[in-house]
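Coming up is one lone chain in structure tokens, specifically the form predicted on its own.
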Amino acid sequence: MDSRAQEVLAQVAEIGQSDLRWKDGRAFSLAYYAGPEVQEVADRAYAMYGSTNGLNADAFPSLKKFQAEVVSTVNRWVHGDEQSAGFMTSGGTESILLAVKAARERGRREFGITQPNVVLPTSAHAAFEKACYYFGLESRRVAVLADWRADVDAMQQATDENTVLVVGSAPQYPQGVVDPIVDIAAIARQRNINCHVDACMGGVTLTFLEQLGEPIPLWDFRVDGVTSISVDLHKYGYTAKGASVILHRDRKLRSYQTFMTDNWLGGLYGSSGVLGTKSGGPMAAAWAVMNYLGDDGYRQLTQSARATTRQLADAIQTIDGLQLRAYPDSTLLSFGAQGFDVFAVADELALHGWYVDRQAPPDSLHCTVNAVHHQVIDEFIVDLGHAVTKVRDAGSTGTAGAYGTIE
């Protein structure tokens, strides 16, 4: 490597010095870390294929192999069968966009629906709003129950002859609880419409928590009526960013996701997702990490993350003034405060190098707990207690900022 290249790379490294120390477990959001060995596997595999193009599998049969085997593994995790089919996508947002697009297309082609709507709880991810906005569907949000789970009766009442999709989450992001997927899917089955399960956060953890003996409510393709599932691998799969999977119960349902045209001078053009050109790096990294860890590795990582989540949830319930929104069903939790500003607590934690998400309504702090946090959770709990004491004593007001993230 010549001196100029070394200089540029040194600048790249220097620019990132002020970024979150996510590998140290200081961030309870955005990044996931299973240790240096897993990270090296992901980084090296990504670098090998980062400049390849997943648009054309004929030119890069390696990417076809990576994608097929990654999708097959996820299909096994979610109890799909030989009829189930899917693709890799760039992330949970793209997977959700495609689930909504597929439902719209099915409604249009099979039932002649021209003014489609989606019925979903207020806890369902914001990407569904993006999808409805992009693709011209009405979003019918239904308030959740007191336990933050979807109100199935209200969802049933919100459906009509133009409903093409009902949505459940496993778990939903804001409070970390699993919706009653069996009952939501029953609505879809009765109306012969699509039911998407957003398991972007839980598709890996719920699979292995069940294998570890935890009582997990049914949420996957074992549920009659579920037509598609999204699972992010760059979250609790600990692969490089840009890797998610969307699975459909059968190939016909998958066909509504894809796009084909010959209405230009370049010949037949086909695309499985929103992106045309897409790097093969995330595909290779996902394949490499999933083969490196295997089911045994994922069980261990899931067990660690779940134990850490329980430890944090139990500690929050002992800190005077904090209110756990719900006891977490997997590895996500949120909490609020009574008598003081919880966002001020986040500000105080930030002074000690901790990053947590702020969300509303209601005003809450959110923690996405993953494997890296087991080594720092004791320190975080101590700092959280000190932050609460300082805020309560000072009567501080926090900075609300933006809720969630902007991609």
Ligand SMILES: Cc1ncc(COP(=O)(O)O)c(C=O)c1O
Second form
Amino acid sequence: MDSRAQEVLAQVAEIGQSDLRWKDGRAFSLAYYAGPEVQEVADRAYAMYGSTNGLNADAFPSLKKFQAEVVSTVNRWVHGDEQSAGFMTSGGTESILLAVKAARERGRREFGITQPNVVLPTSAHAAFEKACYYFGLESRRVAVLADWRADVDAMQQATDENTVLVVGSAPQYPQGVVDPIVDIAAIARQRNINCHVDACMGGVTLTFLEQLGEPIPLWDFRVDGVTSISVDLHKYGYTAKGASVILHRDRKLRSYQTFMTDNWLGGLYGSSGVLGTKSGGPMAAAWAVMNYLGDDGYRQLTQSARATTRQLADAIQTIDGLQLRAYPDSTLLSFGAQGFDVFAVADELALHGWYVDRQAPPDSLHCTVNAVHHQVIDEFIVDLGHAVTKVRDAGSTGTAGAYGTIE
Ligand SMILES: Cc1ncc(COP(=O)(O)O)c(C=O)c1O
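Pass me the form predicted in complex with the ligand as well; I've looked at the form predicted on its own already.
Let us now look at the entire complex, which starts with that chain.
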């Protein structure tokens, strides 16, 4: 490498100095870390294929193989069979966009529905809103129950002859609980429409928690009526960003996801996803990390993240004034405060280098606990206790937060 290249790369590293210290476990959001070995496997595989193009996997048989094997592994995890089929996408949002688009398309082609709606709990991810907005569907949000799970009776009542999709999450992001998927899927079965399970967060974790003997309610293709499932690999799959899987129960359902046109001067153009050109890096990294870790590796990482989550949840319940929203079903939790401003607690934690999500309604802090956190959880719990005491004594107020780019 010449000296100019070295100089530029040193600058690239330098520019990241003020980023979240996610590899140190200081971030309870946005990034996941399973240690230096896993990271190196992901980074090196990514670097080898970062400039290849997944637009045409026939031209890159490597990417075809990576995708086929990654999808097949996830299909096995979620108890799909040889009929079920899917694709890799760039992330949870793209998987959800495609699930909504596929439901709209099925409704249009099979039932002539031109004013489609989606019935979903208020807890379902913002990406469903984006999908409805992009693709012209009505989003019918239904309030959740006191335990933050979907209110299935109210969802049933919200459906009508224009409903093309019902949604459940495993788990939902805001409070970390799993929706009653069996009952939500029954609505879909009865109406012969799509039911998407958003397992972007929980697809890996719930799979291995069940293997570890935890009582996990059924949420995957074992549930009659579930037509599609999204599982993100760039979260609890601990691979590089840009990797999720969407699976459909069969190839016909999957066909509604694909876009095809010859209405231009370039010939037939087919695309399974939202993107055109897309990097092969995330596919290679996902394949590499999944083969490196194997089921045994994921089981261990899941066990560790779950134990850490329990430790944090138990501690929050003993800190005076904090209110755990729900006992976590997997590895996500949120909590509010009584008598003081919970966002001021987040500000105080930030002064000690911790990053937690701020969400509302209701005003809450949110932690996405992963394998990296076992080494810091004792310190975090101590700092959380101190932050609460300080905020309570000072009566300070904090700043609310927002996800993503607001400009
Ligand atoms: C339950 C759930 N679904 C979907 C998404 C969207 O995933 P992504 O940010 O990868 O697009 C998230 C992100 O946190 C999520 O928690």
